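Quick heads-up: it's one chain on its own, the form predicted on its own, in structure tokens.
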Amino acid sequence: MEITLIAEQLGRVGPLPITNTMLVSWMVTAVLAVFALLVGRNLKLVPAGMQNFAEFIIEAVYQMTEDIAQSRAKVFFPYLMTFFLFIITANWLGLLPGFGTIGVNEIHEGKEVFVPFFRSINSDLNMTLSLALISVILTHIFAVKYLGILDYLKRWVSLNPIFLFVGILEIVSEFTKVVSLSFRLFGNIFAGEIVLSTMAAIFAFVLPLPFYFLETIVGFVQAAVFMMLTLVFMSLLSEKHTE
């Protein structure tokens, strides 16, 4: 099976192309929506089952957010939790049987090409870049919220030549945040997709299992890293210099 950097197009809805990674992103959203409905359907003071599992995750992430962001935790937490749940669900969903293996053969430029119906969304740079941009934009929105527009602008602009130079370096670092967040997530998931496809093509049974276990861990780690880096960026940029 051939692995490409570009997500394969399955069809179009008017001018909008529908790719296999876009289809899976809708599936991830549906899975999370159903999970939220099931957990919130019969909430109890003494949690059990799915509610207990959900509260365990929420409490762990909120505690970490509060330790770093302190009073800003309540504002940051919903976005951080959303990043974590969306990314880890997408990563683990991409490990299910049928991803990358169920599809159709199509003719492109005179060659027969296999087009899978389902593909891990974070193996598409468009998705990871979108997540990184949302993360960085939210970081700056919160910085303006907590610092005020004047103190926010002072981080980047100053009449002092030294501070002005530092401000320019910080502006450059904001662009590197986007590159770092997007390529780290994309690179790890795309590399895992290639490894699993290669192993499955060589050894159909048993031997690929350790690699699936490894990718399960990688999927969790990458979701946690993206969330924690976003938390650190938000906390640092929204913190006053006097603090």
Second form
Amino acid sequence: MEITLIAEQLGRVGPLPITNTMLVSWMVTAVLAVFALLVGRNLKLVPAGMQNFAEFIIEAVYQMTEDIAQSRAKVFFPYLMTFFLFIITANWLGLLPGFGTIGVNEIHEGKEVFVPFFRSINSDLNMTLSLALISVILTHIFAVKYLGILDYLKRWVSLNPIFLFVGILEIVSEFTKVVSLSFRLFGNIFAGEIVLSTMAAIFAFVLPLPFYFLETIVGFVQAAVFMMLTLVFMSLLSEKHTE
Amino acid sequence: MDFLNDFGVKPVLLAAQAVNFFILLFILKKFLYKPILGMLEKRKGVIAESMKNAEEIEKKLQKISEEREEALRKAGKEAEEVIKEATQAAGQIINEAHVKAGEDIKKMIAKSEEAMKREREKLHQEVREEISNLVVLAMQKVTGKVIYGKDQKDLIDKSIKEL
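Next block, the form predicted in complex with the partner chain, ref. the form predicted on its own:
Expanding to the full complex; the earlier chain stays at the top.
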């Protein structure tokens, strides 16, 4: 079994190539949507079962958002929560049996290659880069919203040469954010996939089990890290500057 | 940007994933976050209210028990007063009755004494008359003559004195 950097393409709808990660991404969306509908449909004042679980997660994240972003928590929260839920569901769904193992052999460029139907979403840079771009672009949108366009621009451009230089550095750091967010997530999950498949190739029974535990933790940690970094970036950039 | 090609990054896939993300965001926001945050807020309100109610109920209970104690104390005091008054009134009535009875008895005794005195007087008179008549009669028998006028009177007086 070989894991490629590029997600395998299953088909094509018009201009949109359907990769296996894209397919799983829709599955994750469907799973979360069904969960939301099941839980959100009949909420009770005295919670039970799934509602307890959902309330626990949402309250914990909301509390954290409020601690860091204060009054802006209400606006930031849905994005952060969705990042977290989407990434953690994707990571854990990617650990299920069948991921990377069920597929077909296809002739590709004269060679026979194995094309799995399912692949962990975040082991495809397209997915993580997309999330990172959304995160950073949202950060800037919120900054403009809370600071006003003038104060926002003052962050990057200044007549003072020192501040101008600092501004340029800041602009560079904004691009770094995209790179760090996307590659951190991609690297962790992709590495996990490789470790798991390597272990499975050595001995498929029991041996990969500790690494599955590890990947479960990594899946949670990466989701939390992505969410928290986004939260910190958002609240830092939309904070009023006091000079 | 060549390295992005090595990772298979395609703008259309980025866009597709972004669309996917926003669809998910919309669904979760509408069906999960808003209702649950609303529910949490509502529950907070309900709990706060019920705690406030419980406090109020306790306060009311305390007030009621205090009032009851006060009422009991007041009633006891009133009862005591009523009993005291009643005892006083009864004592007075008894006293009055005693006094009146004493007076009545005294009056009756006086009246009866007077009546007895009068009776005795009358008896005396009658006896005296009777005796004088008897004396006169006896004199007549002894002297053999009827005494009239001054003699009779003298005689009677004399005999009465000697009686």
